[in-house]
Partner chain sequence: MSAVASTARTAPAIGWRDVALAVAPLVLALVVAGIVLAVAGHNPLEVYWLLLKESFGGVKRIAATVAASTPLILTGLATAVAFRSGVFNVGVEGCVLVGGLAAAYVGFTFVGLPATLLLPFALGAAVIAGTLWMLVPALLKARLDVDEVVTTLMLNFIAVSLTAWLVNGPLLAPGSANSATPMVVEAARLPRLMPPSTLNAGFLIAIALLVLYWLWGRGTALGLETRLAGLNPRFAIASGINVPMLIIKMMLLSGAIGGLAGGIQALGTVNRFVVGFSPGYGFTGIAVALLGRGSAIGILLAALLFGALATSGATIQLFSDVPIEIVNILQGTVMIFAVARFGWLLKQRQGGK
Amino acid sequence: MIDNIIHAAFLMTTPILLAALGGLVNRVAGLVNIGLDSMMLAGALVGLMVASQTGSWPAALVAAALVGGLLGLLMSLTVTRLQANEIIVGLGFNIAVAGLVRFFLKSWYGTSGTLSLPDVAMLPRIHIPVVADIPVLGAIFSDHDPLTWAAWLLVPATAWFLARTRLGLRLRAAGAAPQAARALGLNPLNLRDASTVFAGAMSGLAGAYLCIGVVGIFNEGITAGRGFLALAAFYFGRNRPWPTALGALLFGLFDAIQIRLQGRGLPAELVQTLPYVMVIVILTLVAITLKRARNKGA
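Please render the chain's structure by itself; use the form predicted in complex with its partner chain.
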């Protein structure tokens, strides 16, 4: 039971985590990305198509990342170059891309809503012999797909990237003080664009994960607002990778739990709110402890 919950939790976390890390970098560089959902959706569709066409999941992931990144670039340019408000542009992308995807499905495959293709190459599961049999550890480490591993490895990687690398430093500068960055001869706008492309690529992967990591089919509703959960996650983490990952994991974990709590007396609808309630509760507790600490400090 507990093992299953843990394993499921990680499964549900991966897409949110991927998108959240992208959005985090994006925000650090000074752009709040509400359009993650649209990039996820595009990534999901393209991922599935390529996975079925080529029969190779790496190719699918690359394609998904590319299309996501492309959307990211378009979005970024409208924000940085046309000085459009990032929030509306994000909302607009969510609507427009959803429309485009439906349009594409109809005109290309003549189907609407759902697309299931033959011999889709699904993500393999990495089975770790000995560990797999250890109770909790097994569930945590064994039988996950490469993308889940990648997502979690990307957490420290992102932290390291932002803290230690040249680009990371410059992204932070572009976000925190564009004028200063400019005065030093950097180009904040280009940096911002780069970060949005990254966010797009990550969201694209997140989408692909839903399609070829979880189920072998595409549905126009497959992102189910996970882009917004990702947004919540990096706001929750206040732009720090580990807390952000924790936020994403909260969603995944409590989603896994709520699924199993259903049909145990409590009304399904109320059980479904568990992840969202928990996020608020935890944020509040954190804030209270912080305040306590501060009041002691000064």
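Form predicted in complex with its partner chain already given; the form predicted alone follows:
Only one chain is given; partner chains and other molecules are left out.
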């Protein structure tokens, strides 16, 4: 049972982690992306459609990343060029994309709510015989798909990128001191646009994962607010990749637990709130800890 919960936790962590890393880079560059959920939803639908039409999961991931990146670019241009409020724009994108998806399903497929397509290419599982039969280790390292491995490899890659590369340092400068960045000849708005495209692409991959990595179908509520869990994860991590990954894993664990509790006959409406209740609890504890640390420092 413990092995199953651990394996499910890593499964549920992947979409949160992907979107959280994208949102983290976006936040470092100076833009808080509230619209991650809309990019996940669009990526989920496009990923399923392409996986069904082509029979290729890599093509589905590429298509999902592209549509997510496009939405990210549109959102960023609205904020950086039209000077719109990033919070309002993000919320607007969430509502608009949800409505467009609903309209598309009804007009194109003649259905509403759930879309099931034939011959969907699912993400393959990588079986590692050396650890597969070892308790706990097998659940952590074996029978995961390539996108899960990629998500976790992106954690140290993101940390290195932001701390060690010229572009990473420029992104940090654009977010922390845009005036100083301009004085150095950088264009903070272009850097923010690029970071939002990256966040959109990562969220698109996260959405595609939910469809072709977990359930094999699309549902209007498939993201279930995971874009907001990703937002909470990088706030929990204070814009640092490793603590962000830890936050994503915690939220993924609670997501896996609530799914298992539903199978035990507990009310689904109540149990489904568990990950979000834990977000409030964890962020509150983090805020209290930081406040006490500041008081001691003073």
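Source: prediction; values computed, not measured. Positions refer to the first chain, counted from 1. By rigid core we mean the largest C-alpha set that fits within 1.5 Å across both forms.
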Checklist entry - Whereabouts is the hinge between the two forms, that is, which of Asn190, Leu253, Val62, Tyr109 sits where one rigid part meets the other? => result Leu253
Checklist entry - Treating the chain as two rigid parts, what angle does the smaller turn through between the two forms, in degrees? => result 11
Checklist entry - Rigid-core fit: what Cα movement does Pro275 have between the two forms, in Å to one decimal? => result 3.7
